[in-house]
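In structure tokens, one chain follows: the form predicted on its own.
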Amino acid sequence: MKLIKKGLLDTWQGLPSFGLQHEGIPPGGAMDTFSLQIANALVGNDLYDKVLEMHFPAGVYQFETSTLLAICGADFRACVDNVEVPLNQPIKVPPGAIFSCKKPVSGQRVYVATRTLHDEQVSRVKILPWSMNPENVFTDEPIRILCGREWDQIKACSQQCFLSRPFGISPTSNRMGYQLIQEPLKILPSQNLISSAVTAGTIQLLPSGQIVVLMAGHQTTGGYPRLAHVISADLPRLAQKGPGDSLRFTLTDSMTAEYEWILVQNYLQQVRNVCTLKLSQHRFDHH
């Protein structure tokens, strides 16, 4: 693709890069790692290849060779020359097409997967007939969290604060964190603490009584108290609130965690296995 017009934030984001942790290198990735995978599979490229993590007001782009695209994540009314196209769903473009986006309606992020058709000349844009169309993305149920190791320093009634009111996002939240808006909570004497692991998902409490979620750009190590962790699950769908939305959490066990993330793993092995099959027996019907 060759841009026409840069984007706010316009960056090509893979899946997260575990293993270096030790070294402090975070993972980094994507912060919709379930979006970008369903991108992925709906054109058939392999699940760890990279995508456009595009922000609003998103970037113009020019395809220069016939290229299978997927939409998928925010609504940002996606358009190919100026004609809105569906997400989560394939889409063929001839070269000289240009893709842009036309206003934000749901979401925070979208995520362009993109392959050259090397093996077809496509003349026109043309919608394939198959899409995925995944549930509880964009939801309002509360964010699913684990009690950590720090839970118990702040005060009972800082606890139910925590659970029965809303956050605001902050506008100075970014890919690194999400800072939350609410009443301080109180905190218990306690001694300083070593810097210690943290990941996506931790809920660090600040010495204000503030508190910010770490996200995709988080560091390695951190010396604030460990209150929570969001749950993996649950992740891609805080990733797509941003600056002004409002969440809420509840407190859930390991046990629903693990079987929600086997769930969820679960989806992306059969939504990769139909897209599979469906772009063969495409080919097949095209030759």
The other form holds:
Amino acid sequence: MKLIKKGLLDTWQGLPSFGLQHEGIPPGGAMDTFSLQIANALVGNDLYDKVLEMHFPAGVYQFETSTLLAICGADFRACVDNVEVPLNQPIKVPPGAIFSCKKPVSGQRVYVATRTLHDEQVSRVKILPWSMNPENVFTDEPIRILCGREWDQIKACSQQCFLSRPFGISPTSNRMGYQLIQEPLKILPSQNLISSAVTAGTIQLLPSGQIVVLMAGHQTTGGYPRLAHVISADLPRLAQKGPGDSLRFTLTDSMTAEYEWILVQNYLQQVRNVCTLKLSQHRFDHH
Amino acid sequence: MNPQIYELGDSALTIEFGNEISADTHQEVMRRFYQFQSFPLPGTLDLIPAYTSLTIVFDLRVVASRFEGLAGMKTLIEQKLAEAFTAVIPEGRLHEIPCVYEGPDLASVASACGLSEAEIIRIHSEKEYTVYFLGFLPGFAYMGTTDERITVSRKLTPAPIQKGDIGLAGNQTGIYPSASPGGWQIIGRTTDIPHFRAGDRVRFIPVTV
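Counterpart to the form predicted on its own, namely the form predicted in complex with the partner chain:
Once more the chain from above appears, this time first in line as the rest of the complex follows.
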């Protein structure tokens, strides 16, 4: 893929890479790991392969070879050669085709997975006749959280507010963290915390009473009270929310968090298997 | 204090060995870091030592499907902590770091502490520090503890900081491995930023240019 015009924040992202946090190196990776993996599955890549993560305005790219691509995550009215193409569906494009995005409709980040078609010369854009519908993942249900170690550092009334009121998302939010917009929470007096590890999804309470949700680009350690943690299964959904969206939290338990994570992982594996089957069937029919 | 184990979200457990920063507690953190590194629990993705705690990040899929989730891992950790650990713990290396004490905040630190700039430099450079852990930025080493005479608070709003700047905050000192906004009081600078590991020892050697 050749860059024609740079986007606001286009980066190649895969799954988080662990193992170096003791050196202060965060795992990073895609914000919405679910869409990343669906995009990879649709083109027959490994689920963890790196794909292009883009924000709006997204970059403009030209394909240099015949390519199979899939666009997942945010709806930015993605186009190939200025014609809108569907999300969550494999698309074959000829060499020279240009990828662009028209306008942000929903979601914050789009993922474009590609695979070079070595044994096939594509002459025109062709949308393959199957798709994956991620509607059951990207719901408007409240984001599920687990209590953090310092959940008791806000007053009971603030705990109530936290679990009942909708939050806004500040435009200053980025890959490192989301700053939430709300009435400052009422903090109980407490001792200074000693810095320790944090993870993606950790909800930190700032001294001002404001809150920050750590996202994929978070630092490895932090010294702010940890009010709660977003469950891993809900992080992709949170990653597609942004300024203008409203956000609600609900408490869950670690059994549920584990169960939901297993469900998502099993679903992704199923999608990958189905897509691999479809692609090989398609190749067979094609030749 | 007996170690406390608590859940950090759905895929990590933190073992807290104490509730104040001390050399003994940190020694225990590092001992356990090497124990869990030498004999990792199933599904371990990361081991993150800090001042008084060690956090183990797990692959939730492995842990949840085969070990009864974090609750199961907690039991395994308790068993490990009860075992005697006799493997060799690597000795921390000593880094001697040349430091030009001409930081933009040296004067204000001196006046806040009621000392002269020369005294700040002498006090900061005569002590040997321990690298407690790395965090904040890749390669940023939290070192301590500084002499209580040069304890200073963080800046209220973070200022732009250059690569190699040496700062103070509370009873900690550290070197910025890359340019970044930061709240620490900058008293000096170095061009020599070694590859630190938790447990290493550090001395600052005053130099002039």
